[in-house]
Structures are given as C-alpha cells and as structure tokens.
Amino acid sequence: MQPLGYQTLREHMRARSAWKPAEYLIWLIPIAAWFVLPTHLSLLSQIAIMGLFALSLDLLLGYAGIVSLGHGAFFGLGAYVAGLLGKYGWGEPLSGLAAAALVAGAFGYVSSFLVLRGTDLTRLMVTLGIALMLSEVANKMHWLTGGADGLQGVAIWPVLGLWRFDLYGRVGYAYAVAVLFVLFLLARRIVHSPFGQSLRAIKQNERRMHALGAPVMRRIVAVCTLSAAYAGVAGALLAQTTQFVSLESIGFGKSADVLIMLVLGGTGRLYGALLGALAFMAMRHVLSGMTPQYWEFWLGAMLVLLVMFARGGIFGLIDVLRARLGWARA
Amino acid sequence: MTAVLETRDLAKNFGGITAANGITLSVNAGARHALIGPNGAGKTTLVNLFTGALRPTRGEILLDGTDITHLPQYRRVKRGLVRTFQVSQLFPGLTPLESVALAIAERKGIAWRWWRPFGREAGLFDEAAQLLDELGLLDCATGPTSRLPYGRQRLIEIALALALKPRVLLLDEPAAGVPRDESVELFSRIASLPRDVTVLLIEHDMDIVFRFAERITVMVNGGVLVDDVPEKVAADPRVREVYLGEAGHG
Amino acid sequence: MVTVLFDGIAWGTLLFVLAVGLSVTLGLMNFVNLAHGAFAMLGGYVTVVMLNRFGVPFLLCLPAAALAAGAAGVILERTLYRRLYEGASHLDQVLFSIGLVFMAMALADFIMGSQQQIVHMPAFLRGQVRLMPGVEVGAYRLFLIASCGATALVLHFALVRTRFGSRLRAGVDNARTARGLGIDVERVFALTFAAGSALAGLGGALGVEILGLDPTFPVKYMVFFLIVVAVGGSGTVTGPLLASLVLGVCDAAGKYYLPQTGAFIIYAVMVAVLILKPQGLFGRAAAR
C-alpha cells in the first residue's frame, strides 16, 4: 500500500458518514409501498413500528454490545403511556410520543445501572427478569391497564391537528413512517458521531476504553437511556395507530421478536434492523396466514440456521457474497 | 527530585492469595524507572492497582501528592496516568487511524459529542495521522487493526497510550513477543519521549532494562525486594539469588 | 399452613428434577439452554400418550419418558449443540435454543393439539393421605416429594462418589485442565447433556398432574428453571435443590397469601440475586 497523505486520510474519514446512493433508494421503498400495497397499510405501519423498535435495540446491542432479553419492557411502557394519555383525555399524538420517550427513557436510565457490570449471561437474565416484572405489573394492575383484556378506549387526536387517523390506515402509515425516518436520521447521526464511535469501541474492547480515559459506565447508561426512549416511541406509535394496547406489547414475546428481527437483519448497521423487521413481519404475515404453527416452526428453524450458518444476518450474508464476488467493501 | 507516583503500604488479596503485600514505592518525576521480578511477583497487579482496574485491599496511591486510591479509572487517565497492556488490547474492528483518533477525542473530551460526524473532526485525524506517521504506521492507517502483523499491533498499543499525552506512562512489557530488531526500534522511540514524561517500565529482558532504566525496583512475592540505581541492583546478592533461582527452575 | 408448605416442597422438589439438568449444562459447558423445558415437555407427552392411549402403568411411563428425553438430548447434542460450545456467544446460544423451543412448540401443537392434556393417575396416587391427625396431604404430592427427593439423593451421590462424578466436577472447574488430565471432556459433555435432558423428561412426566401440559410448557416454565440456576449456582446438587425448595415454597405461599402480586416477587428476587450474587446464593463461590 502507498503511504497515505494526510489529505487523503481526511477525505477517507469524511466519506465514512456520507450518504450512499443505495440509502436514498431504500427510503423510496416506503413511499412506493403506499402506492403498490394500498390495502396493506396497517401491516406496513406495523413493519415501520417494529423497524423502529429493532433500531432501538440495534443502538444498544449492535453498537454498544449490551445484550437484552427484555427490550419489550420499554416498548410496552411507551405503549401504555401513550395509550393511557389517549384514554384519559390527552390524545395529541406528538406530545404522546414525547411523553412515552421520557417515561421509557427514565426507566431505561434507572434500569441501566443494573446491567452495568456482569457478563452477557447475567445481563440476559437481568433484563429478562426486569421485563417479566413489568409485564406482571401491567397484568395485575387491571384497573389501569385493562390487564389481559388490553387497554381500550384510546382516542388519538389528528396528527398536527390536521390529519385524522382513518380506517384505511393511511394517516397511521404516513405518521409511522415519518417518525421512523426522523428518528432514523437522528440515530444515524449519533452512530457516526464521536459518541457513536466510542460505543463501538466499548463493544470491541471495554478494558481498553477504560484505559483510554473513557467514562465507560456513563456511556453505557447514556446508550441504555437513548435506546429505551426509542423503544418507548415505537411502543407509543403502535398504541396510537391501533388505538389499543394489548398485554402482549410488554411481554416476553415482544422482547424475543425484536431480538430475532435485529439478528435476522444484521446488527450494528441500522439498516439491518429495518430489513430484519421487514423480513420477519412479511414472513409472519405469509406463513401464519397458512397456519400459525407453520410460522412458529419455520421461525424456529430459521433461528437455528441463522446461528449455525449466518451469524451476521441477511446483511452479513450479503457481505460474504460481495466478498466472494470480489467487491470488497470500500 | 519530587515523587510523581507513590504507593503507601499497598496490598491486594485475591481470595486467599496475596498479589501485592504492603508495597511502598515512589517514582520520581521524569524518571526512567524499571520494575522487574520473576513471574507472579505482582508487577501487573501493581499496574492494575495504579490505573484503578483493581481496588487495593489496603494502602493508598498518590499521584502528584494527591490521593487517587478511590478515583475511577478514567479520572486517573485524565490526570495523565496512562498504561499499555502486556497483551495488546486493541479495537479489532476499527482502523488504527480511527482507534488513535478516538483516543485523542477522549483526551480532548469531545468523545461525548453526538451530532457532528466523527470523520469530520479534521483536527483529530491530522493529529492521529501525525502520531501514526512518527511510529511508521501511516501506511496501514486505514486497514483493519485485526489483520496487522503482531509487531505493528504492539506499536499501535503504544500509539494509543501516546495519543493521551501521558505525564506518567506505565509500560507493561511493551516488547513482549516482538522480534529483536523491532524491539530496538520500539525502545528508541520510548527513550526519545520528552523528559517531562515519567516512564515506569515492566520488562523481562535485562539488556533492555539496564540500558534504559535509571532506577530499578525488584519485586518478589508481591513485595519490594530492592529499589535502587542499576549498578547497586546488579550487584545485590539477593537479586542474583532470585534470578539465578528462577533460571535454575526454568 | 402445613398444606401450603407441603405443596411448596412438592413443587420445589419437582422443580429441582426439572431444572437440575440446566444447571449442570450451564456450569459444565457454559451453555445457556433455554430449550431445556422442551425436553421436559417431551417427557410429559410421552407419558400422556403411553398412559392414556396405551394404558401403560404410570410408574413404567416415568422411565420411558426419561429415556425418550435423554435420547432426544443425545441426538441434538451430537448434531447441533456441540457446534456451539466454542465460538458462540451466550446471545447466539439463547437465539439457537429459542429457535429449538419454537420448533418444539409448533411440533407439539401440530401432533398433540393445543389443548391441556390430562392424565389419569392410578388409584394409589389419588386422594389424600393422613400424615397425622388433622393433617391431610395429597397422595400425589407425597409421591412427588419421595421420588424427586430420592432422585436428588442419587444424583448427589453419583456426583460426589463416582468416577464419572469427579470427572464431571473437574470439567465444570476447568475444561482445559480436565482435558490435560486425559479426561474425554466431549464424552462427559454428551453424557451429562443426555442425563440432564433425561431428568427434565422425568420431571416433565411427573409434572403433568400438577403443572398441566400444553405446547406452551417450555416457555411458561423457562423462567422458573432460570431462577433455580441463578439462585442455586451451578455445579452442585445442593445449590439447585435449596434454590428449588425456596422457590417452590415462596411460589406456593405467594399464590396463597399474596395472589395480587402474582409472580412479581419471584422475578424481583431473581434480579436482586443476579445483581448482588452473580454466582448464585448457594453457588460454589459462596460455599468456599
């Protein structure tokens, strides 16, 4: 290799965070979907919402390397916050999202201190335990949450006072995609920032980060809080667009689903979360349309295969393929 | 001469094992100080106590006369106490340029910034490139760290420490596993550090130690055996016994 | 009061048999096997089919259930699990074993249907037994305590007294050293996995009567198994046994006296133990 000039290096580094052509194309897909699949808008908004949820987990797991089996807790918390606000007289959607982000973020901040230390195994079990506690609370506080019947009577006002949520899910879809896009942009800035770089470094070698004088624990707390707030917004979106909160939204199933989506798409690249959510939800839609057991079986089989042969997820496979074909990543 | 780094009766027990046993030691400002001793003497434990990776069972650590015994690791680094690792602790997925730039960002306190892209902090990368250039690492600055040959990885280990502009540098066997000719280069680089940087070196190679050090501390079984200038240490019968004894086993 | 305590102990000993295999796989192979409950479910279904459809005596069903689950364990260990001992993170193991759980649940649903299974116990295990005047306990629960307690005793002696036991413990302590001592760790792993699965199968068979059995079984009780491991530590018999008994009694008492809090307290205790004592309350680190 030639010795690189400083100028070249500077340009090399600047290019890292620049938008690539493929990224513009990706964001045309949700617009195209509006026209191509007008009868599936509610499924599509669920995909966008789960994409945001998976994105929140990617910030935590893909960038900072913190495993979690209980991310559904924050999703569910956000859903209940937005749902309860809507039920008890405040149906303004954007402030509902903000409130959900605040509450979920605060809970994320507090619970992050429980996962600071410890191995992956303790983290997995502690996060699982926290999520189970929260879902048990939601289940038992029937008077507030509706328990297993779900929270009904959620009334959401028009978005920005202009667009009323309609039966066809048009407004819901546009709203969900818009929120996803804005939060994606923010996440993209964050992962390319020095802070994002430091998270990646913590994931790769925490010991060295301590030795570099990085306040590692505070960084982890910060990303836990951020990730929880994102998950809370995703939950709130679901509550607002469906005007209902089920107990499922806070259960173990949600935590497992989001983890599977993220791993399926590929961790640590943001788009992996979106692709994973799309693939997962589409497969579920098709397979569980045949019989529910089918879906469960093939989901299980897919997980086993994924761990055996494709730990990088779909994007990992694409990378391998590209390397085989000789297009090394720039 | 003023002491920059001191310990007073520092001790560390792991369960029933005593890894550091009442160490009282002082490293002078600007010193070229070596720490030697047979395997298991507690040298790396001492470094870990200095940096805060381990908490002592008793005793205290002072940096510039201030008690730092209970400071978290990153605060000690902020005060200029920096270490390298015996086994390289690098970021396998980052490039050397990114790694060093990150270290600089931490030093400058801008690693909390979350909006402006990392790659656009131009000053960061110029400084990182310059440091890599000085260590002869510029040509591999943008490849993955994990694919570099071992000798180069050792150099990056040093580069990461230097990027923090240390006042006290703890080098834990910097040349471990590095071929002879490369290690000479490495030490000429260390020797050329400005005199206001204090260096505490852990090393097994006695040639290097005696060429480099102006003061030597010999540790045995978690305690200090001798602490003196190289000539006296070389002549000390107890030190000879320790090393001959070890040679006899090996 | 006595009845609650008795129910709790019965549930606890059963839980021990169900979970001890997981504690050993985790301790020995450092493998998080969330699919452990699937082996128990298999044992349960084997019992249901043999007992209800073919009229095999209940006591004969038990070893058959253990055998079936053990065999399934061996097959899966040799084909799949062992590829993930090295180089796979705990997260990979979790995902993999959740995958197995999903497949097992779907298969159970497909073959047996989603309804609760009911077994018809032989007459001597039905009804109440009078222990002393005024204290009557369920015959089946007495049987559970006796059989599970005996299993625990046998296990304890197998682990402490036999050559295999000492190899197993050496493997738990340090697989590399054990290999250096000429112990065939692979074989020890495989046999242990099989034994753990067989125990789960036995537990599943014994549990149909009091836990019920449907395809969601592996997920429903997964947390209980994890709690036993988290609290009991791994690598001993006494740790998980104590943990199971405490958990069983607390769960029974909680359901009886504080039904409105549900399982909340148990989860909270698990989290607290994990944070304060990552080795488990009764783990070996504490015992030393």
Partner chain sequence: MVTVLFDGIAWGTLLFVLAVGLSVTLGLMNFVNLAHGAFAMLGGYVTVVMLNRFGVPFLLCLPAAALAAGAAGVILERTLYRRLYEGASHLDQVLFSIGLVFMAMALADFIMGSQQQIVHMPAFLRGQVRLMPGVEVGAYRLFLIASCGATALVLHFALVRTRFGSRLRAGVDNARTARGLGIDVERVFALTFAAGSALAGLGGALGVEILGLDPTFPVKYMVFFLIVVAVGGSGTVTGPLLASLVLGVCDAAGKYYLPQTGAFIIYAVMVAVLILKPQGLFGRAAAR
Contents of the next structure:
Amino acid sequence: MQPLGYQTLREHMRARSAWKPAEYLIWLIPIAAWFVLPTHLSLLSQIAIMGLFALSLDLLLGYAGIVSLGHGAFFGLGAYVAGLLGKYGWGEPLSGLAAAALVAGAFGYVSSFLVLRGTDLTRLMVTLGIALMLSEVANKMHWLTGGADGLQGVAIWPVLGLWRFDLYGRVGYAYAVAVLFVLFLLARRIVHSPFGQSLRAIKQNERRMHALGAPVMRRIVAVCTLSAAYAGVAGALLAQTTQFVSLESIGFGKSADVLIMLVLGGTGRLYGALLGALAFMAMRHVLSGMTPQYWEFWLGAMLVLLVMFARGGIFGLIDVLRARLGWARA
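Could the form predicted on its own be given as well, to go with the form predicted together with the partner chain?
Next up is only this chain, free of partner chains and other molecules.
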C-alpha cells in the first residue's frame, strides 16, 4: 500500500499535467493559419521549426537552469546530417530526423561532461567555445559541407512516400507542425514527470538536491542529451523543408537568435518557446520589410522594455495583466 503523500503527489502532478481549454485553442491556430495565410506557409513552417528549436533550449535553460550560448551547434549538426543524407542518396524524411536526433544527442551527451564543470559563466564560455569550434570545422570541411556556399543538391523524398515537398510550402508546413506537435507532447509529458520535477528542483537549489542524494549529474547529462536531440531534429527539419543547409545554421547567430526567442516568450513554460519564436520571426519579417537596415534596433528596444517592465517575457507580461485584472491563471 502506497503512502498518502505519494497519492497526493500523484494527484497533484496529474492535475498540473491536465490539458487546459486554452491549450486546445492554441493548437487550432496552425490549422487556421493553413487557410488564412496560404501564401505565407513557408514562413510559417520556419516559425514552427524555430519554435521546436526554442523548445529544445527551454528544456535545458528553463527547466534545468543550464545557460548555453552554443545551442546552435546541435541545430546545425542536425541540419548537416539530414542534408548530407539527402545529398548522398538517402532522402527519407523520418529516418533523416532520427539520424539527426541520434548524432546531435550523442554530441550533446559528450559535451555535457564539459558543461557540468564550473558555474554559469564557465558554462557560457564552454558552450560558446564548442559552437565556435564546430562552426569552424564545418567551414574548413567545405569539400563535404559546401562551406560558405552552403550544402546544395539535397533531395528529400516524399513524406511517408505519399506527400512530395512542393514550392508553395504546403507539405513542408504540415510536416513541420506535425513533428513539432509530437515532440511538444513528449516534452510536456517529460516536464510533468518526476524527472521534470527533479530538474526544477536542481535549477532552484542544486546543492540541496546533492544533499538529498539525488543523481544530479545524471539528470543534467540526460537533459543535455535530450535538448541536443530536439535541436538536431529542428535543424534537420529546416534542411529537409528548404533542401539547403547554410553555414549560418551552425553559427553563433543561430544560438543568439534562439536565446532571444526564449527570453522574449518566457522560460520554463514550453509555450513560451513557441510564443517567443512566433513573435521574433513575425517581428523580423515585418520590421526587416519596413526598415531593412535598422530592424534589429527596434527588436532590441522591445527586448529592453520587455525585460524592464515584464520579467518572464511575454508570458510574464500576461501574468502581470492577469494579476492586475484579477484573472485566474490558466
């Protein structure tokens, strides 16, 4: 017979993991976008891909508290794995995603032992150094990766042998959203599991978890591996939907972009990653069209205002409004 406290904990976790009505509405938005914005499906597919990329960083930063400036390394690694498979005769999409996740996850597992050393500042430098080295390796191996010219000649087969990628981005959009949804469900299940709760506890007080006898290092290694695998899948999705891999996909700029997305949306929320990716990509699309030379200035100004007046990103701002207006938090 299990103790009462265990039953209470299970009921609490089950209640927290239950789907809210607003969540169903959120996932109806991509379906509505298919009909409302049929000429922008290519942009929407990139938003879905970057949402998955931001979600991968949220698992690492938002839940485990591991700061990274080199997360783009895993994204680019996954992109090159899927791109090289497509170029050299194996363009099956789903197995390409699996291969990208495996390679990126393995690299994340190996690099996690370096991340474990030191404090946040040390981790920042280590992750940045790893990303810069991997970017330079990709540049030097231009005979394989295409270098600055990018990896061209990527041929991706139809999804499940039925749906061929088209110029209008219909199949690419549906494919990206489907993969995002499946991996989001998995991430949601993980963060509401005992493993996810232990990650939150490690983020709040790592020393206390050590004192309680929790396997802190194994938990951190596991989440680093999982986060890297998710980022690798996001990179592979970009390579498959665009059938091209540029050197920028593995550069520092990609790591900076995903960090901005997560800060913009809000860390430790899962949906904050998706919202941040949507806001960032939409603002970049609109502002770069209005002021191509100065759009980053307006984006930076918005980030400064958001950090000053609404800690926690857009979700933090929503929480502030809820508190002032007396709304119940979903």
